[in-house]
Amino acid sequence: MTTPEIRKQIAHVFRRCGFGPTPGAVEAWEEHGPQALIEELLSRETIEYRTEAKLYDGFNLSDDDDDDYKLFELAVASIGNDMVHGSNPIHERMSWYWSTHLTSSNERADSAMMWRQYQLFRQHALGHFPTLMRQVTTDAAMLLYLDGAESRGTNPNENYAREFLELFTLGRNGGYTEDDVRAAARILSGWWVDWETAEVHYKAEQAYTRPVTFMGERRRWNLDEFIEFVCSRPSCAQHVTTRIYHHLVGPDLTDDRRDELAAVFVANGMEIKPLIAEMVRGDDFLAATHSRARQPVEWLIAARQALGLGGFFDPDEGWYLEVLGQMPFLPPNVAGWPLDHRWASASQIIARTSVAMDWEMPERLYDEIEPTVDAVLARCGIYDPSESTQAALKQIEADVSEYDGRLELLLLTAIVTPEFTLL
């Protein structure tokens, strides 16, 4: 491969197995190549778990409503900074992924519960899928969001059972019926959340403990047996594989490739990391450059890194994501945020431009980057610019002097180009 092609693929690996290359990272890996980078990222194990004491550091909680909003801002900034500074980019990428697959909302749970749920995703991001499902099923935020809390065996709420089967595990065509949804709701009944402590309790007297027929099998189910049974269905491996593939690789998943990846998932006992490893080692992964649009969170992190702004943002700057239309902990619905090209629309590009223009570039940037098209493209991880992008940037280079803000204009233009907008 040519040097530009190698750099293009390395940048692609950084974008998909994390949130984008830091300045100079692509060039540092050029002699090793994209496959070596993939293996290096897969080999990383260490993450730093967050404690609530660290989240609350310097913040005195009280009972007023403003405190929950302040805590929300802190929680959003905390997860964003982990995405930027985490030692294991794949782990942080998958932690974010699970928050978009197993959605809950701050509209139904408080900010501390949402932050704890995100730490649950960080803990199990690359681990055992049935264990992750077991933990999230009795997570306080999830129980409140999908009405699992206080669901009674005599009058079960079906919301979580339906989404558990349709969105989280088996998919819409997963082989279950409406009767199975109703049966699952009975199996999942009996849980309760203490709002004061966020502790979750199981009350057997409020559960349904008699035999239930679910997907053709009648027995007295406990929660662990139910989770294992659902996760062992072939449609579960296929559905989860498809969802992750669309996030990490792109929309063009063939049935043969899906079945191949699902078989790896099953053969490894539904462990997530071997599935991810098989996925990102595939030729289809490296070929899928710019196959979907960057969502606002993905764009914000990459853009701020390119502009030398380092961290995600300060807690009081959360309005950026509100303007862009993707606020963590506040998904539009239980299906999460779409992965389609709405994030590359004209209105989104205008919003991104307005956000970027509010940022103050650090003084050191003027020493680190020459005000040239090639230097700016490399800084932004763009190694395959189209002719139209090149022409637009070259026009800026020709028309704007260095002393009139050429570097700033080149950078702001680069981070809203199609090449930067598409992941």
Given for the second form:
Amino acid sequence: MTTPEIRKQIAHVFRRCGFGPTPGAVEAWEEHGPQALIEELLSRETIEYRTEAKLYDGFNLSDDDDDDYKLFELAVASIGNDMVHGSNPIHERMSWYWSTHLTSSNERADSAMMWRQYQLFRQHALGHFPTLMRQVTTDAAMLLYLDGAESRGTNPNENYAREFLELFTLGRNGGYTEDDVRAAARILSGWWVDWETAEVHYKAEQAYTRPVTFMGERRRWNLDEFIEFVCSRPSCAQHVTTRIYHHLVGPDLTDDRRDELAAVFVANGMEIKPLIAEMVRGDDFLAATHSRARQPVEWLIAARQALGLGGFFDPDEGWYLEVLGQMPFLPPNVAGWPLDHRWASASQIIARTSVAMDWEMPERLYDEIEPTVDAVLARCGIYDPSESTQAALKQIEADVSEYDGRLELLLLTAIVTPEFTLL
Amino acid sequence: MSRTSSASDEIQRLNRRRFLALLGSAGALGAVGCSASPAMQLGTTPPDQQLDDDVVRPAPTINADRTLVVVELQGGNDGLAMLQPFGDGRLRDMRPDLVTDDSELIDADGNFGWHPNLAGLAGLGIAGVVGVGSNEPDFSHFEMEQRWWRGDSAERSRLSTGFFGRLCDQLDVGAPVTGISLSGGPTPALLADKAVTVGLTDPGANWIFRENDPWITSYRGTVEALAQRSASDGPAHDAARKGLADMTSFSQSIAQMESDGDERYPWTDLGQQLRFASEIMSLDVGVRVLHVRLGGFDTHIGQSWRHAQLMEELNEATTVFLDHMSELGMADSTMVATTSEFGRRVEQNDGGTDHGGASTMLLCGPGTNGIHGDAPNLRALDDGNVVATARFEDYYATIAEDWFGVPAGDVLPSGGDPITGLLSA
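Alternative state: the form predicted together with the partner chain, after the form predicted on its own:
Expanding to the full complex; the earlier chain stays at the top.
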């Protein structure tokens, strides 16, 4: 492989297995190659999750909306800082992933609940999928978001049951029927959230405890058995594999590859880490450069790193993500944020431009980066610029003097090029 | 940039269509690409459109200077609460906590009454269409949203465009932007083949296009250069290039816009989306379909107060907008129409309703009144859900043919039959 080709693949690994690359990281890995980088990242085992106390010293759980909003900002900023500085990039990537797969929203739950839920994702991000599902099913934010809370066995609320089957586990054609949705709603009834303490309680007298027929099985279900049963349906491994693949690799998943990966998932007892390892070791992974558009969170982190702005953003600068259309803890709906080309549309370019124009570049950048096309492209992790990207940037180099904002214009342009827009 | 050729193709195509429809009327030809002139409006629907379905209909006249404002009521709007049948004991039995007293309803046609919070719109004249849904309903938001956005019920549909995007393709006369979404970014409903459709996450961001500073001008020039294809491009690159190209033409089109910060609009999400809509419409850059969104209709709990509040929000913002359109002399060419992925279960759960079947759509524009379609029978529910008496494709067909004059078959692959009397006076 040529040097540009190796750099391109290393940058790709950093983009997918975490939220990199940080400036200089690609050059540092060049002599080892992309496979060695993948193995190195897979070998990291630190799983960090936090308690609330570390996040919001000085804030208490309260009904005060202002406090709740401060907590929200702190929590969002904290997620971003972990994405940049976390010691286990694949873990950061998958923690974020689960918040896009197992959606809940700050619109229905308070910020402390959302924060705890995110820590739950951090705890199990690379762990045992059925355990993650069992935990999230009775998580306070989830119970409130999808109306599992206060769903009574006599007249159960179907919201969680349906999304659990359709989006979280089996997938739309995963072998269940409308009757199964209604049956699952009975099995899942009886849970309550105490708003004062955010504690979750099970009230057997509110639950439906008689036998229920679900996917052909009639029995008195308890929740653990039910989750185990659903997660052991073959469609579960296939559906979850497909969703992770679309996020981590790209849209083109063949049926053969899906079955292969799902088989690995099942053979490893539905442990997530071995599935991810199999996925990123595949030839299809390295071949999938620029296969989908960066979502706003991915773009924001990459852009701020390129511009030397360090972490995510200050807690009071959360509006950037709102403008860009992807606010953590506030998904547009229970399916989460789409992964399609809309993140490369005119609308996104407009929003990204307006956000970037609001940033002030740190003074040291003028020492760190020469105002040339090559230096700016490397700074932005672009090692495979297309002809038109090169030409457009060269034009700036020719037209705009260093003393009239050439570096700023090169950087602003680089972060809206197709190469930077795509993951 | 390559938009010039496709734009003139489109004009030629429209010319041909108009020519065939009107046998070469000079007035009609003059209207093409002349969206600024209200005098050129070809408002009336040809009478031959109202013939029975088995009669072959001539291609209708395209009303390319009319505008549609789609208000998506996201989450599944309870049609039975928005437009309630009078004196239906069955409804009162099934949802005792959620019915409005007959005396409070605003009489629509003697059989149905609008929610009391819709008084402003009712005063302007609204039409209701009852029983709109799918023949094979689904109860997932995402599945039903996809169907409505796509404009196609077929579950295996491979359409990559949205219904309103295809409508924009038909209405496109080479305008720099034909469809625009103001609901927090692009909507799949506006995905088009040829026409430029744009979604803005933040309407305030458009100053970038008006600034004449040399640095910003260079940036705009660079964006245009980045839109050029490269040999190494993959499919995702194509999408990124199109985004850059669309940004360029969009930026050129709204360079003249001045935001007047009109204070009559309420400071609600919908109110501000409609304020921006009015600014774009005043510019007259060729936008024909505007998409706005009001969320929060997924009323599994707390429905009685949540839904009433949403009706209030819808009424307040839309009434202000339509009054503004009247002032601007654009009321005769502006139609507001709602969509929503489904209705709610007829029977209440504890304090709300679960996902349901068919629902009611609301339209407000020139001449809209009365209730249309066949009222669903609340004594013949399907597993507790309202059975559709019209497909949403029929509702879309009405908008396509009777508002825009676009043949339903050109925008609805599964077909659709306009609902008689709704928009065809």
